[in-house]
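The data below hold one chain only, encoded as structure tokens and taken in the form predicted on its own.
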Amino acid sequence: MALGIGSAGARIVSALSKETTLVDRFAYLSCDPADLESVDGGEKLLIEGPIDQKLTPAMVRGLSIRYQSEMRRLVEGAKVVFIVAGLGRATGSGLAPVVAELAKDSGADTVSIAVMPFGFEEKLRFYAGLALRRLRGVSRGVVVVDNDTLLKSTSDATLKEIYDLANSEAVTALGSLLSRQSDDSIPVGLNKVLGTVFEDGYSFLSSASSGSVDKTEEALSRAVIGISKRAETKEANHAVVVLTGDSALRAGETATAVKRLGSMFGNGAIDVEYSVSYRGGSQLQVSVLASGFKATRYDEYDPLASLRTVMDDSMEYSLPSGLEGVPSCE
């Protein structure tokens, strides 16, 4: 199954509806009723606090335990949970660690798909790093989407057309991804996708588009520039890249892409997979799902970080003012 959480979850889970074959279910989860009623189809859960407060992920976390069973039956019975959700506001960053939990413990593979914020959101970086490093302890693998790199390749785009973008690339990747076989794709299979994320460590998503005459190269080094920027490229062991085009996509641009990415990551030795889609337009889009990074760039977004091994690191839990004393479960 896959659950959208907050704002960015429920957008990209909804358009990955339409786009997927090899996800069963879909659930979105959100302290906003907006975001719900955005989507189609699915299960929805509202998770309800006072309006006239600004929210924090650990306030959200208080709001949700009187939800704590209906969150965990949202997960139930499901082998593999895709949890999906924008980190640095108070609902992803709150309520993702917690779901993922709840999902490992009912005995599902759980990969969480952290989009992070924009370089400019400045104020978001503590919580998305404190998110994505508990994301890390709870769950099978991590995949980190970032839109940073994209903000800077589209400068003249309006704020809302570069969050459309960013959503629309990460649905074309994952889509791909979790896609069966079909007269327009050759999928990379769920198992190698599972065993890509799940290698020791972070895994990342970049994705870049061409047109230029060598399309299959620009796009290429352009997703692998964007990992480079957030995470140290040699450490990569396990990659999958996919090649979304029109019908006119040869075999060839899959070898050389095939080809190329190890020397690109500074490592020969990268396992490489890979994915055909013929279900693009005449813009060739590269998507790089990469594996085994030790550590990531947005590590620095924490600066308690080195003192949490010595310290208590519990997820912290409070309520809204004016709701301290209300019983929030028996």
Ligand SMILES: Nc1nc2c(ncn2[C@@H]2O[C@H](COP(=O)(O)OP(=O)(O)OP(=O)(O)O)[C@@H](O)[C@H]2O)c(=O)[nH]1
The other form holds:
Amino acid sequence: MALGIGSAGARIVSALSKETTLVDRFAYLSCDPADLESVDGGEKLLIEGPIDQKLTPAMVRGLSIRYQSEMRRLVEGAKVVFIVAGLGRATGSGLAPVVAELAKDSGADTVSIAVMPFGFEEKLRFYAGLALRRLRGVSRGVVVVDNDTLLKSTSDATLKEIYDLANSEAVTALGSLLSRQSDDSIPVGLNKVLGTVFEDGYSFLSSASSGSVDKTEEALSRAVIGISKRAETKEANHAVVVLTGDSALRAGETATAVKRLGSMFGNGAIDVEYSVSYRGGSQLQVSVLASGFKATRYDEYDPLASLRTVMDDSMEYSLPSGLEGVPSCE
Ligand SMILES: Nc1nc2c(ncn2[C@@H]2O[C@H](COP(=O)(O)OP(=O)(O)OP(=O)(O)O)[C@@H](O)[C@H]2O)c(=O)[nH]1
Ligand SMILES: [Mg+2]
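Let me have the form predicted in complex with the named molecule next, following on from the form predicted on its own.
First the chain shown before, then all remaining chains and molecules of the complex.
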């Protein structure tokens, strides 16, 4: 199943539900009714709280205590749970680690897909870094999608356009990774995708498109550069490359991508799988899912990270003012 948490999570999973053919069940969890109204179908759970206060991740967790059994029910029975959330604000950062842990306790293999803040959202970095580390602690695999690497230029676009563009790039990549074989695609298969992300450390998903003469080289380099800004490429040990283009996509282009990727990652010693989808346009989109990264640059977002191993690092739960005495939260 796939579960979208918060505004970004809900939008991405809702778009993914139209692309993937491998996920049976979709669910959405948010503190904002608008997130749930905007998605079609699937199960929905609203965590209610005061509308007159700005929430923090700890407050969202405090509010969610009353909904433990409903949250558990959302993930119950699934073999693999993909949790998708944008990190850095209240809902996604607060709830993604809680639900990942519930899913793990229910016996599922949990893959958390963490969408990291844009460069212009510096204020969100602290909570994003903290939530990412917490997700790592409770998930079988963590896939990092950096919003900055999903976009070429943000200068004259509205925020809605930026989100839509980033989502379409991410959903095309995720949809190709999570699809069954069909007339217009040769997927890698779920076992290989899971084999890639069920690693210690972090996985990254990055993608880029190109329509130039050297489109494979150009898009691949840009996708890999996106990852190299956030992690050490030599640490990668497994990768899946996804090529999405039109029917003119040649086998030679796949071979080039696989070979080039092998030389760009892991000092040449990397296991590369590939997937091809002919559902794209004349631009070639190259998406790279690479895993085995021991650390990420986001660790620097949390200046206390090195201290947390020696202090009480359990997740904080708090409540908005006025709700401190709610009996069911005691
Ligand atoms: N790619 C992408 N990123 C988004 C989208 N919506 C929000 N984000 C990013 O995701 C991160 C978290 O933002 P939201 O998802 O809006 O936050 P939330 O989890 O709903 O939290 P609150 O609204 O504060 O309760 C930020 O870095 C946003 O820029 C989206 O539709 N697509
Ligand atoms: Mg929101």
